[in-house]
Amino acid sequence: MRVAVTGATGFIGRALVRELAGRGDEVVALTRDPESAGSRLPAGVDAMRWAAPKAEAPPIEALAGSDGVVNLLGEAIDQRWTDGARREIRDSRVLGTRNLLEGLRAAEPRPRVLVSQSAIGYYGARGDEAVDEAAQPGPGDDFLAQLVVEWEAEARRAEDLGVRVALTRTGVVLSADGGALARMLPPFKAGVGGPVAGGRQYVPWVDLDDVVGALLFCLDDDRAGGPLNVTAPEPVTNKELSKALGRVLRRPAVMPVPAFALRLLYGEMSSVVTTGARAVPRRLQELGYRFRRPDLEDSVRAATGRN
């Protein structure tokens, strides 16, 4: 296949590009800085400049003739949500995806599939309720949920162009290279880690290997379309995740982090950590995706090099 990837230099993007290249696919990385991307991505990846995703369509030659596109664009969510940060988080996803669609509209021949990253944040705070792609009521009413609604709506416009669209609602990715686990490791290694805000809230975790596996599955399988939860089959509570990390690192995991401390540090964004959702990957399992790392402790060991 020839696959165009946006967000190719992020920690998910780099892992995806490595696996695409490893299986013999031709990869085009759309990036603001091709020189820097070329030094961070495998040899043979064609890095093409897309200087302003929020303001312009990508170069048509990156999309025309590609079999598929994986859209991983987006400013980091795990930061304090100031007005400026909210704007950048939204625009990087909504406007970036909108301009990507303009590129798809002009591309000839057009890619047959768009796999567009999304987020479990769609569901909002759902307590102990197990939520799959058909969960009712629909999206939550917070900032992140409404952002996902807009983000997915832009991606689904590609269906009007005859493009199959898979929306990968990704959970909390376990990888030492980035995301939540990378932030958790320093205090846990120092022996001062522990459950957050009581630890009863569910964490819809997923191993990085399975994020990549699910993206490839959605590229390859014509049945994969619409929203698909990319989470491990067995979500755990924050307390269970903390215990698993403590066991693997051989450190105590009993120092609680109160909710008010997170609110002081992150403001409204802290609600993502203190609430959570018990999301399950019903559609992926129905389609026959086989999880590479469905066990939490195995995933934490792999991510931390403690196999």
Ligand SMILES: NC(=O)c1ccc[n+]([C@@H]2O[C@H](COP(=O)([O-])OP(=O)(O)OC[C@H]3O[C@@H](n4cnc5c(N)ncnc54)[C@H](OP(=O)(O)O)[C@@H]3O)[C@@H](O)[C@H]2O)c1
Second form
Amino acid sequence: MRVAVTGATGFIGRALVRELAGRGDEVVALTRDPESAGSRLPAGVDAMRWAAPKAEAPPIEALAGSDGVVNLLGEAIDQRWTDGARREIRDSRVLGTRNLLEGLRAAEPRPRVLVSQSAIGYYGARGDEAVDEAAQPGPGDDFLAQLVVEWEAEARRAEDLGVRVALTRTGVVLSADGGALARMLPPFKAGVGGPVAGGRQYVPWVDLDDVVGALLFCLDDDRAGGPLNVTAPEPVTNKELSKALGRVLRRPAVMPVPAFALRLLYGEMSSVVTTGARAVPRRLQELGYRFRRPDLEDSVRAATGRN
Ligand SMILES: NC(=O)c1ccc[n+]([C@@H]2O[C@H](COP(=O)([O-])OP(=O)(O)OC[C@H]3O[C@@H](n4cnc5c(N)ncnc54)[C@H](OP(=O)(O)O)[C@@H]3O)[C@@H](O)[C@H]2O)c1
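Now show me the form predicted in complex with the named molecule, since the one above was the form predicted alone.
All chains and molecules follow, beginning with the one already shown.
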């Protein structure tokens, strides 16, 4: 299979490309900077320049003749949401996906499938309610929820071109290589970690191995279309995640972190950790996807190198 990947140089992209290359697929990485991408990608991956995803379509030769496309690019979300940052977080995804579609429209032969990344932020803050893919998006004043609605709508237009579209609504990714845990671990290692903002909010966690597993599943399985929650089968509360971290690291995990402290540090972006949704992977389970790491403590052990 030949697969074009945007955002291939990122945290999720690198893990995906490693597995695609490992199983013998041909990978074309679309990147703003192919020179530096080379050192971050496995040998044999073809890095092609897409200099301005917000402003232009990607090079057609990356898409024409590819069997599938995985769309992962986007400005980092875990930064203070100034007006400029909000614009870049939104536009990189919404305009980047719109321009990817222009490329798909022109590509001949056209890829059969577009796996377009999405996020659990779609659902907004949901308390205890279990949310599957049929749930409505978060409210209109929720920046992330509205961004995800727009981002998914751009990707779905590929269906009009006869392309199967899978929207991978990904949760909070646990891995030793970075992501959410990189920020959480230092206080826990120092013995001053604990539940955030009361700890009752749900964390729709997922192991990086399953993010990659689900992306491959969506590429390969013709039944995978529309939105799919990419989250572990059993979401936990923030308090339960804190406890698991404490147990695995053998450190106390009882120091509460108040919401206002995070809001002072990170502004509105802190809502990403102070609120949450109890998302469940109904579609993946219906389709028979077998989770590689469904157990939280197992995932935390792997992600902290304590296994
Ligand atoms: N990590 C998570 O926990 C998580 C959870 C849910 C959803 N997601 C989503 O999954 C996608 C991949 O996540 P990730 O953690 O792998 O992201 P990442 O490490 O930040 O990588 C994203 C890639 O996108 C490109 N990029 C970054 N800023 C850009 C900009 N302003 N304009 C155009 N391209 C830009 C970069 O590629 P080049 O520099 O090579 O062009 C970068 O390597 C993102 O859309 C993210 O929102 C992530």
